[in-house]
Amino acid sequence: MNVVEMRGIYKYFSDTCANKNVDFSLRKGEIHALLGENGAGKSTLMNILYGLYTYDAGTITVNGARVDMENPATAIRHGIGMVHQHFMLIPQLTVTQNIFLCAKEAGFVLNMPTLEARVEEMNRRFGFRVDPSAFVWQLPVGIQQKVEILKALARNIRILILDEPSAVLTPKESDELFSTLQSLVREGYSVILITHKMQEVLDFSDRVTVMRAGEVVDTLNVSDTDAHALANMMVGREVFLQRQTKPQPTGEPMLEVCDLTVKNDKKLDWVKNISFQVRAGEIVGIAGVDGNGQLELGEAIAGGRTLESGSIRLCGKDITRSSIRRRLDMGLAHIPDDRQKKGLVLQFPIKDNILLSGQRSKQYANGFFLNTKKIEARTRTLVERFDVRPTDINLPAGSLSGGNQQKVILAREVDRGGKVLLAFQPTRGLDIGAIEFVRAKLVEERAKGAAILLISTDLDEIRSLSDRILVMYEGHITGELPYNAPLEQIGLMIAGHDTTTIEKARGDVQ
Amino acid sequence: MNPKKHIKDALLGAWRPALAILGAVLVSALLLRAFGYDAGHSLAMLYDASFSNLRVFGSMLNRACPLLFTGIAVAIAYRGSVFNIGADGQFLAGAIVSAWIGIKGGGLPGPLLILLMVLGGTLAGAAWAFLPGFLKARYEISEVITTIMFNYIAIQLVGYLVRGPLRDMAQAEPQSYAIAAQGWLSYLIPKTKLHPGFIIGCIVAVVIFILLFKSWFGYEVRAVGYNPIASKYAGISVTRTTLATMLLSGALCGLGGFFEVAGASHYLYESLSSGYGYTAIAVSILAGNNPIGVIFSASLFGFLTLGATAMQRVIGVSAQFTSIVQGIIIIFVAAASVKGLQKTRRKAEKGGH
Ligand SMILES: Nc1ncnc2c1ncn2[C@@H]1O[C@H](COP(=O)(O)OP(=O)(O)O)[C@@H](O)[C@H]1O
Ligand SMILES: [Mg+2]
């Protein structure tokens, strides 16, 4: 029975048709998946759905009745809620004063005992943990997103819309979320899943609803499809996320990290003795879970960070105590793991960002004055070559998808000519055909005899594109690996089980 | 954002506030009936205390002097995220060092004289904003606080001189001495006692906004007030920029001050600055923090404090109503601003995908 029944959606802003003819319908008691790129529509419908956005032609129909969704007063009155990509939280308030912020029943004045056991019985029927006391911004990401589902849960709706819950997770938080997410469909309510990560498609849900530019391209079963297929649909044509680099010889080392400690931001030693080198031609990747001390070893190579001891040369120099300005002007190109807070300006439009860090260079300025002639035709050049869309140079970078962000930062990057790149994360949160594009660049630049570190959570980008793979654990390099090490042997090793383990646990068995 | 659609906007952007100081007329001349006063007569003379002559003109521009200063000043330091609300300690500062220099180089030539005082008020702005300036860079303290209490220091500082050292007995109010007439500035057009900070201020907003729009360092100035995380990793020293944003703001504060010293009064006294350092938060603001904009909201805040005055002196509208009516235009202007804003903002969101 289908619970919900979206008709013949049609949405525009301004001229932009962001649903077109859409039609979705949910069943009771399944994860819908919402597939799709960037750009696609899926929070649009899923805001009209939930009454944020008022849209232009179509029906809506809840459990067989006819629904205008005016608001989300409506949708919630109709058993809908909505947990959105930005959470929705006051910080300064506690998460029981959140969950039951203009809750009807919680009345005038707010009993707050009773209400933190109403959230403790909560915890109890869905299996989490929350501390109903502790204020918000207290909490890790991961909380906060039970608490919006909490909150959700209740104003005592049936039917949940999560717009790319996993976002912002870490592997074992979103662990989590899926397995709570399953408990709640076995309960009888039904979960709209809106995400462009292929695995949790496959792995979680029950249909999958795939969207291309504001239209939909097919709903199926997950049973009846697979990953290779539903990227195609999403992106319209084939795509290539397999290894496609070549083996290559590599030239000197440029990049050579020797014993280095680093501490974090509670002052703990978190990246401990670490030492390697990554040479000309050669991707070395650096796998890991989140939180092993990946953040600060990126953050000391590229300079944000000062070290407790070691060294760190840069194309066979010492740039151990070197300004950031210095390490990028001898050839190091950085793609942060945090994109909009490190790599970019958002207010400014696109080609000031291109300028980042080149702005007193000879090639944009002329002394003290800018160039902007010259701005405007690289960042043009750019623009085209790395398909950053849209092109309007003069837009702020701000108002661009994160896979366009990331697109600008990579040029700038590789347009600086570094001979080592320092990428860290360099496709998270990107829908596939950015990801397809930016590891190619990668490639391409390995090609052209770049000393490549990439940092990554994602084992599948670790394994498409290194070299050699390094497995960091608890701060310390645990091991080596070659690109083709099956991947329940790199599993194994970034949860902290070294692989003389692994051989004897193999060895227990046969 | 290219210089020339930022001078096309600030062009562009003044039907907006015209538009708004009419409907302000408006609404003032209602209340001003309301509450029984001629109110034909009213406005006519806070348009007349500024256009009836030549004299009230330069005298309207000559108020505006100090807040262009002051405006720019904040304006600037706003760019780079530094919430300078120092200005008037600034302007403070810069007053009482020209007037020091001109009062005790009696004996210098003219243009040394001025020349000295020029960069004695410029560096002693500078100077007083530099202490709030390195905690901020270094040691992330709030300029806010720090800024507010070096207005309180200059504050006292000029009483204490006034009251003091520099104390002129053969007045009866608390004032200095005046400068050595040498450094007095002339005065452009005669009958009116126009002196030259206007027309100078309009060149440094024009220098200050090619400073930000067109040059390295502005370009720093305005990545690091937008975000200095990204800035540091773009290799641009957060502290420094910091530190040089806020202290070229300290800089024309004090100029500001030096011209109010060796153009309009030529003495210290207490209340030289009537908060023109707070006003120019308001005139900054006002003008979308844009330099070149400061020039007209600077000429507005003039306009009305002269209007205001001379409501009072001789309709006799009481203190009070001149401010409420002065408030109307401001909030009206500031409205007017805001829609402006909004609607660039949207202009970006429409473009994103
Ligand atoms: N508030 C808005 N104003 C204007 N355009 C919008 C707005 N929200 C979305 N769009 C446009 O609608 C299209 C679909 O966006 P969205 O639904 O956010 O995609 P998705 O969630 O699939 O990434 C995009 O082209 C986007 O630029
Ligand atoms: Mg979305």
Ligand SMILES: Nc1ncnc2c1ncn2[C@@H]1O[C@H](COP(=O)(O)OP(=O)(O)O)[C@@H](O)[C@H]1O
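These numbers were taken from a predicted model, which means no experiment stands behind them. Residue numbers count along the first chain shown, from 1. Between two forms, the rigid core is defined as the largest C-alpha subset superposing within 1.5 Å. What changes on going to the form predicted alone:
- Y50 is among the residues whose C-alpha shifts by 2 Å or more between these two forms once the rigid core is aligned.
- In a rigid-core overlay of the protein, P482 has its C-alpha displaced by under 2 Å between these two forms.
- If you fit the rigid core between these two forms, you'll see the Cα of D269 move by less than 2 angstroms.
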Second form
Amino acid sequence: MNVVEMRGIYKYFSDTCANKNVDFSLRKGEIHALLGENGAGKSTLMNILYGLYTYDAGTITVNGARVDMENPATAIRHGIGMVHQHFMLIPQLTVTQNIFLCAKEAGFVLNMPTLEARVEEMNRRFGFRVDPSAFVWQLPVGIQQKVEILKALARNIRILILDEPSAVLTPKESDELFSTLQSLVREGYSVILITHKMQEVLDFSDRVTVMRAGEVVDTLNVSDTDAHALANMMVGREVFLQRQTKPQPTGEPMLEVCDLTVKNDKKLDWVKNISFQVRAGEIVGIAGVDGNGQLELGEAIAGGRTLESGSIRLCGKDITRSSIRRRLDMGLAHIPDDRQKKGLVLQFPIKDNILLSGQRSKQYANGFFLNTKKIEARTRTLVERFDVRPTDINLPAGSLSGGNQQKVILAREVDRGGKVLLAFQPTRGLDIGAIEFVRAKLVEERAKGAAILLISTDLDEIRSLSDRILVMYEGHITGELPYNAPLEQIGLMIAGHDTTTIEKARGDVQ
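Now show the form predicted alone, given that the preceding structure was the form predicted in complex with this ligand.
Keep in mind that what follows is only the chain, not its partners or any molecules around it.
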């Protein structure tokens, strides 16, 4: 039985058709994946179902009754809840206050003991372990997501929409999330999973609808398809994510880190006496689980975090105490770990974001005045070269999909012509087509002689791009491996096993 039917849905934003004649259905007790590239129209379609967007044509039926989905309150009344990619929680309030805020059944004055008891009861029912009295700002992101799910379940929803739910989760948190979703499905709930991660679809979904450029390509039983077929449907062509780097001679050390120690935000030593080099024409990958000092290492190199001790040399010159501006001028390019908070000014148009940090360049400025024509001409060239969509350079960066936002950052940093590129989680949260594009551009820069430091928690990415792999655990570099080292060996090292233990274990097995 279909609990949701969407037929012939159209949605326009000005002259852009975001959804074109879309049909979508959801059955009771299934996980139905909505798969597609960033900008394919997945989130737009679900925002329509949840009442956040009005639609221009089509019909929506919920449990057999036609519904005019005017707003989220209408969706909730019909048993539909949505957990957004960027959580809608108030950090200064407790878990219980967030869950029951604006809920009619909570009354005008919140009876906290009663409501906390209800949260505990939901914890037991759904297998969560969320402290009802904890403040949201104290919680890791995986627990915050569970709070969002509890907030929806507390409103008696039976249909749950999840928008890119694992984009900010660790592998362990992702496993816990999908275990929870499977439990909900066993109780008769229905789940719509918006994603671009192929493995999530294959491992956890019952059916999958693939969207491309605002239209439905096909709806399939997951058991009847595979990753290769789904990737081709998403992108509309063959996709290649295999290793594309070929051996090449390297040059002089362009980035030198010596005995680096850096504190985290809690004033604890989080990077501990690290030393390494990156030479011209190579990609060095830093592998490790999030939280082992990679963030602090990247920020220290970029100039956003003060060093406790040690030194950093860029292109043979000491930059240990240099400003961010000085580092950029000396040849450092930087793809930050958070494109929205650190890489872009979302309210600014694309052309201004391309210009960021280059406004003093003689290429774009005449004394105190910017040369608008030159800026716009260069931006259009880069938008075309880096396949940024839409191509309107006056659109705010915040209106772009995640993949296109990342392309804007990549275009700006590559165009700067830096000799050293710090690439921090360059494909996190991107769809398969954008991942392929970004990785190919990094390989191109390597071939041109750039020294690239790649910091990523994606082991497949580390192995497919790196010439050498440095494993990071609890603030230390625990070993160096070739790119073709066995995945098992890398996995053991990022879990804290030293190379001696690994070799001994291999010997015992043999």
